[in-house]
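Read the single chain below, which is given as structure tokens and is the form predicted alone.
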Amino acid sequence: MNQEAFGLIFTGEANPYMRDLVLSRAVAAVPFGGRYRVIDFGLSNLVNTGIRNVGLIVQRNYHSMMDHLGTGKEWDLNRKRDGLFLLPPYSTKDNTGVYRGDIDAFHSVMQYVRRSPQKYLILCGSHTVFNTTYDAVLKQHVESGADITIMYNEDPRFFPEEQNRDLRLLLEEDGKTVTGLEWNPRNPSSNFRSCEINVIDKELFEDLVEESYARGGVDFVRDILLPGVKDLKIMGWRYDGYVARIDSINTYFMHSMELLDASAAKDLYNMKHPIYTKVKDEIATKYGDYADVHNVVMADGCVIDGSVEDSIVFRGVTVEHGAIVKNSILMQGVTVRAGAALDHVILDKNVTVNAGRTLTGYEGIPLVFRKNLTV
């Protein structure tokens, strides 16, 4: 059955709630978990399911992501038949190259969709992180005769001030039959939230997108799923594993810190379903005589001679003697000079914190510094 499915990932949505982290990259390219990027999880889930045909729709700030993905070799998607297809925007008579929403994006890549020989489409968003395979949801979709099957989880947490692409499912007691949908509700009636995974028959997807596009539709959820509750058979498939939604600075920081908990890390880094990423042959992290490290996700290639506690540290980070880092995220190539002190801080790639500086944020309001700054 898995050989009859292909994947399509939309990475073009803008997200102002991610602020400085998406000035030069898409949300899908944001580093996460010490050595990965958000896109690694979505791609790996498809590959671990046995999907060998994956289209990746990009629109803005996608150069770093294309550099990261390359030919798809690390995901075993550099193939003569099928493989990884990067689908950047382009201008034609019918397409301006600037997408108003995902309906425009899907319409612009319809040639790729039509020539894909598979029968079923796994339509994926790009800011939800989890580790699973889609065998069970595909099986339920086929056996139930559903038009669309939405993967969801139960998430009681709600951040109304940071609401972004929040789709809630109203379900019958069986937990499968969808009776209603709520889109960015101010007062949600349900804790069942979409994981940005929709399984749909390819031909139905073509018809729905073409019809919506012809009527001026912009958003797949708002213009297809919401009105489709009345006319389509929409089912839900519940996922009970760990889910991280990277839709704001606050949630990015919160979910990153959750990886310091062994249960969350064990679920997300499930070795039965490995997460693939671009390989960088770094040396092992070197710990100096004065290094003091506790409860840290530490990547390779680092030089640590200061104190690091309750933090996420990416590749190639340097923490000099006398520096103190707590409750922070240090991305690739960061340097923290001697005597500096950080608490609740996010440093993007290649940021340098000068000696003696003190940077302090708060829980729920971390300080964020964009790439290549010297502080």
The other form holds:
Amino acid sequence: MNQEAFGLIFTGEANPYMRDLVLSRAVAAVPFGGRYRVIDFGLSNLVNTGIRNVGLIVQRNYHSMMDHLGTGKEWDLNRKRDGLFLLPPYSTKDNTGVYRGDIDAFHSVMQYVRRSPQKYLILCGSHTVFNTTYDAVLKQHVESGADITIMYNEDPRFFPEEQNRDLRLLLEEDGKTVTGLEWNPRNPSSNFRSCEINVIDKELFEDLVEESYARGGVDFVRDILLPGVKDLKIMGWRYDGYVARIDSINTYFMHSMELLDASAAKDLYNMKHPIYTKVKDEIATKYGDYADVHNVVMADGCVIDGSVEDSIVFRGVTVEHGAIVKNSILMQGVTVRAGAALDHVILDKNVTVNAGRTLTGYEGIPLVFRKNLTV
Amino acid sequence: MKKKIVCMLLAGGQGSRLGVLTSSMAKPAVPFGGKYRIIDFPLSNCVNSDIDTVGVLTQYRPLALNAYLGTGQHWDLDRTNGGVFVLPPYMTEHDGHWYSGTANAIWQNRSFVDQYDPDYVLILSGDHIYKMDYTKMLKFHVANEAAATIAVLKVPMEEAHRFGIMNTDENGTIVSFEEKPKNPKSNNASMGIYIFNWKLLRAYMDRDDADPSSENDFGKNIIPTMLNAGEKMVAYPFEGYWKDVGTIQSLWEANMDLLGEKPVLDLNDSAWRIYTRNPVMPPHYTDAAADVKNSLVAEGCVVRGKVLHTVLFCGAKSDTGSEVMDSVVFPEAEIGRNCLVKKAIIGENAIIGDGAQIGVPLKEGEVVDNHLTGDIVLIGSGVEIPAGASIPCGAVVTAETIGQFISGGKEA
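For comparison with the form predicted alone, please write out the form predicted in complex with the partner chain.
Full complex below, order starting with the chain above.
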């Protein structure tokens, strides 16, 4: 059955709540979890399900995405039959070039969808991170005869001031039958939130998108799913594993720190479903004589001779002797010089903090320093 | 399609001096340095030297090596023209033979090399750890108009008797060669790295093959024959780190050479990366109670105890209350709680039970067969050390020998 499905990932969303982290990249390209980017999880979930045909819609700032994905070989998607298809925008009579919303984008890549031989489409968003396979949701979709099956989980946390693409499912007691949907509700009446995974028959997808496009539809959720509750059979499939929604700097920080918690890490880093990413050929991380590291997730290629606590450290980071790092996220290539002190800070790629600097954010308000800055 | 140079990598060695480490894999596949295998070094040196065609000669357990190398993509050796090839011995319609010596291995694969019609062939062995730019050596070879160039390293005079020694004149031309001489005349040790003019080497190999008394070995036969025939052979002086990791002691030392503030062997070198088949593992996790100093820790590790002056390979685990020092812990080995591990090499997937003591001093009258290990403890791949067990210095623990070390003679 998995051979009968293909994946389509939309990465074109903007999200102002991600501030400096998305100045030069899509949310999907944001580094997450010590050595990954958000997109690695979505792609790996598809690959670990056995799906060999994946289309990836990119829109703005897709340079870093192209660089990261290459031919798809790290995901084993450099295939002769099917494989990874990067679908950038271009202007033709059918194609608007700049997408107003995902329906525009889906309309523009309809040729790829039509040419894909598989029967079922797994439509994926790109700001929700989890590690699972789609075998069970596909099975339920086929067996239930649903038109659309939405993967959801129970998430009681609600951040109204940073609400972003918040789709909530109202369900019958069986946990499957959808009776209603709420889109960015001010007062949500359900904690069941979409994981941005929709399983849908390919032909139905084509019909729904083209019809909606013809009537000026813009957004798949607003213009297809919400009105669809009336005439489509929409089902939910409950996921009970760990889900991180990268909606804002604050939720990004919160979910990153949750990886220091054994249960979240165990679930997201589950080695039965490995998460693939671009390989950098870094050496193993080197701890020096003065290294003092406690409760830290750390990737390869780091040279640590200072104190690091309760933090996430990406590949190739240097922390010099006497530097103190607490409650922080240090992305690839960051250097923290001797005697610098960081607390509640997010340093984007290749930021350098000079000797003796003190940078302090607060819980819920992490300081963010954009790519390549020297502080 | 013609290539200027083709590399032939001699990876045949079973490496019996590495004992149980090579019971299921050839020596070049032995782990090194936290995330590498020994063969990653010559392969990466080739790629970084723009040599894109490598034949890997092996006749001992080729499956592990074959599976490891795959299409060569991890070393960027998945090429349309060229790439990496595992070359085990094969049958023809007439006969087939095991590789009888290093030269014979190349001779049997002469048609592989001929495909590329190379001017030069670079011959390497698969059990040395070093970073070397072979393009410099090739330039030297060409500039000297040599028939053969042999890379040499100055070793301490008192160790020279352990190596093949190249005696040269003042221009670096080799005048004589002595294999492990009792009274060495110089300290230019051969590194087992040769560049030959391919057509000439082929002619010498043909003659060597026709000689039934020959052992078909580069060091013993080909090189002396070429010298006697008056071919111009030059020594290429190499400066830098080079280590034969053919013994337990040297393998352990080479791993320790990666540690320290200014390590003798620095692999953190973006200009000369060592490529490897990177395991797909999450970042490592160092927990609140851990204390890690002067160590290498690879991805997938979980460290909850004390780790000092140690190399932890991908996916290795050391649990709460344990102390690991001066040790090399191979991929996915697990050290339980409250263990003490001193100066040990822990094999892949080995499990050290809670409270076990590894590397304790010998009790009075206790005798351990340590001819391969000295004072280093060697725990074989997949071996389970029961909780509370005590393993003395120098012990080699395998599924077969474990009974000797466990009180009552049986596993708990």
